[in-house]
Amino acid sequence: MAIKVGIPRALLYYRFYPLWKTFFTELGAEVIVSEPTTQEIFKKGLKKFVGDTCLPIKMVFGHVITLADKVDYLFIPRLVSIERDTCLCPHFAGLPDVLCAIMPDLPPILDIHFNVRKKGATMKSIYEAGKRFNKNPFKVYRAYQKAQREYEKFLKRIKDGITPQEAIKIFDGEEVSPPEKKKGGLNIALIGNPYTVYDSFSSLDIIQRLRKLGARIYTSEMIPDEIIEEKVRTLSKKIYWSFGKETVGSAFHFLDSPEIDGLIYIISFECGPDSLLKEIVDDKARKNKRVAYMSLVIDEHTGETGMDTRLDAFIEMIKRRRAKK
């Protein structure tokens, strides 16, 4: 009988579920992810953990939940750093021990601790990863070779033009149809974290809210890396925080393009990372007024009437803009 790996869906399944999926399918374990986030899902967790932090990690603790009785082990990996020269946020760091202090009966927690900037520490993470399942490191790694083409292939697919929510349906084999492109219609950008702006619950479906407003989507992680890079070098200090340095990158990228006609910033309240860099973002906005500019905080308390609201209003905007032009 196969070993069961509880994945929830939050934080960074969305920007790597398929990588993980592959890698603990390769060494023979099933892979079960929680349901998508609804609110009975966020209040289960809300009962277990009150705290001053943001929605998405508030997030984490309902999803760890509706799994706990289902799996073998819950896959909540420690991650300080997925590239050399930025970190992440420390609560992705804390999670598996805040978990572990106040849920003590939560089936074992795969904790593997991730940091890049470590020469030679991925390797050793992913054997560390794996080792449970198949203690054969030549097997360990095959399996991570199979699940990093998989992943290239994943971001490819975003790369093409679709949003993560979309590629991650099709890794898992479902049908998705290409957006519907309207005659006339906008090109909005969305930026902000992947855990924020893809979650359904946390972004209150904003993508769909858009779409059926007429809108085309643009996002981060369609943007070539070398244009982000491209982009932050123009600020006097570095970013070191990993998805804030692809959030202002892809902004001002957004902001000097042509094509695009509105660029919404989605911010998690209590975010401390978010509040510094939308005064970056804010300013490049003030500058370059050609491109429409909204910022969106959220939390558990943002309600559908007021989002529908803001985003009729910003799309009437832009359609007169237009119109004057």
Second form
Amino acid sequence: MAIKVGIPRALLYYRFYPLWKTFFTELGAEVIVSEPTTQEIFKKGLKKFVGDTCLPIKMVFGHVITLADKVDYLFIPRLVSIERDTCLCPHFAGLPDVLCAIMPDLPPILDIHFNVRKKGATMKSIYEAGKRFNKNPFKVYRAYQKAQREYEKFLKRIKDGITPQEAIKIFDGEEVSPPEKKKGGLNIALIGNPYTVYDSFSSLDIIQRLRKLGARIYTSEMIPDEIIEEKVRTLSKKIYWSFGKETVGSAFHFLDSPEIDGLIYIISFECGPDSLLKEIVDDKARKNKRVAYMSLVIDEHTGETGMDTRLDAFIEMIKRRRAKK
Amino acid sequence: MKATFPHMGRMDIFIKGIVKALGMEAVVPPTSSKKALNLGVKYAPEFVCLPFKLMLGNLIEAFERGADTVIMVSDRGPCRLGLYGLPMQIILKNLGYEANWLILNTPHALHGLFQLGIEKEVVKYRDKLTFVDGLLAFHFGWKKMLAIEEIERLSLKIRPYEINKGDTTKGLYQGMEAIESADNLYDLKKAKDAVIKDLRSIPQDRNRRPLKIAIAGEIFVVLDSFANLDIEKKLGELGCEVDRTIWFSTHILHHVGLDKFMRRSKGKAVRAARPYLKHPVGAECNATVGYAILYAEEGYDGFIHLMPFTCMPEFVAGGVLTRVSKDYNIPIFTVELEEHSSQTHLMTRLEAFVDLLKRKRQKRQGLEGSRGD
Ligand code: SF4
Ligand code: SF4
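Structure of the form predicted in complex with the partner chain, please, following the form predicted alone?
Let's see the whole complex now, leading with the same chain.
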């Protein structure tokens, strides 16, 4: 029987799933992903930890618990950094240890230090990840190359204008009908940590809500790295968080893009990096009279009605600005 | 140029020394208070960690008193400290305070000092000063800092034995003032010796056997008695002998690599944590976990873990500590600190914690007693 590897549908799943899945499947493992977050999954994770933290970290506990008795290994990579010069927030470097410490009965955690975005993934770390499934380094490396190719396809699909959720569906072989382009429709950009924005539990499915209101969605994944680099270089201090840099860089880009009508910054309450970056984005957006901007700070108590009211008001604001022109 | 800097415990004593050494005028913000906190809370991002809010409050108060230059320490992540500066600049600018920012891009004290020394702004103000003057004043600031820490350490040892509640704290505050006002090394030594004598002569009941508790966690809240609601004093008055794991001086010594030979260095703590934390997480996280292990091995009765609300590295530490607590059989109490934290609430929880430790000790002694029969 194939070895079962469990991947929580949380955190960097929304950025790297096609890579991980292809890699493990190529090595003969069976990949099991937890179900999309629900209130029930979320509640399972509560009370497990000490102190309070951001919604995405709270959610991952629930996902891990639901996977625990279904798999032989849990894949919780210790993603310290996903590109040179930047790192992820401290939660990522500690997550596997926290899970192990709090729930000692979990299946073994594959906590390999993956470093992917640039060519940085070393042969050694790739082999570390793969050797439990296949001892042949050559096969492991080939599996990784295949994974990398799938991953690049996935990234390209996103750059062409669909959301990461949809690109994951396509990768999994599902049909996705591209959102129709309506003439005169509103163009709205969404920024924030991918796992906050694309998890439909935490973001209350904001993308579908906005589409229903007739908006076309833009995300930071669609912006080329070079543009992001160029935009953040205008700041006096380097932003050393990977997603933080993406958020701020793409916010600045969207604020300068003539086709964008509105910008929404989705933040998980208690997110450390965003608490500071919001100040930087707010300041820039305040000075911009053309693009409508709002930040949505969400937590598990955010309700659908509250969200709808704010979105309606936001759309109204955009329409008013348009009418003035 | 009037330079200011945010508070962190009694760091002001040291920095004031350096700022003066560089020929600048220093505007020390008023001691952290409800007022500073409220200002910080009002203008800071809502869910940013407590140190940011207090520091922002300090700076606003310093600007009100005419400061025009800010000196801030920064780092390269992974936590928030390194990016405190940028949002603070934006917030203060929007409040109408234009300032000159000297951001020291490293927590490494000597590098920082060097960087500060070659800043254009500073050089302008320094012409009359010789290198030796600077060095001497730096040395004096450091000595003052050490004197303050010495009497603080002593107060932690005496407080659980004091017969009249509050004596030690009163003596400590008076002592700090005396030391602060010393102008030269001779006066400093005299003042320090006098304070030590006074503290020692506080009426004490030496028959008590105080519980031993160590305090660790995020550096700002460990060092800053306003931020941690005077937790050392509270525990002392509940009859506990407290040991603090981080001091301003040990923090600096660690950064220049001179703490290696100390009994409980940060490096040792970080190594002790290795079985539980396989990677450096950031800020004090790994050390916090390691200290719990080191103190448990020394036979301490309890361990207090201080973390600002939403603090990322200490959240990780808190999770791992639940395991350490079981493995080493040491009760650990994590205290989350934020602007709404209340003195009475903390006191009630500390009392409960101390009770637990007392019962545990009695049980252990009972067992040892019966074994001895
Ligand atoms: S970046 Fe923010 S949301 Fe993501 S794990 Fe860190 S604190 Fe949580
Ligand atoms: S260590 Fe904690 S308190 Fe310090 S900057 Fe990071 S989150 Fe804030």
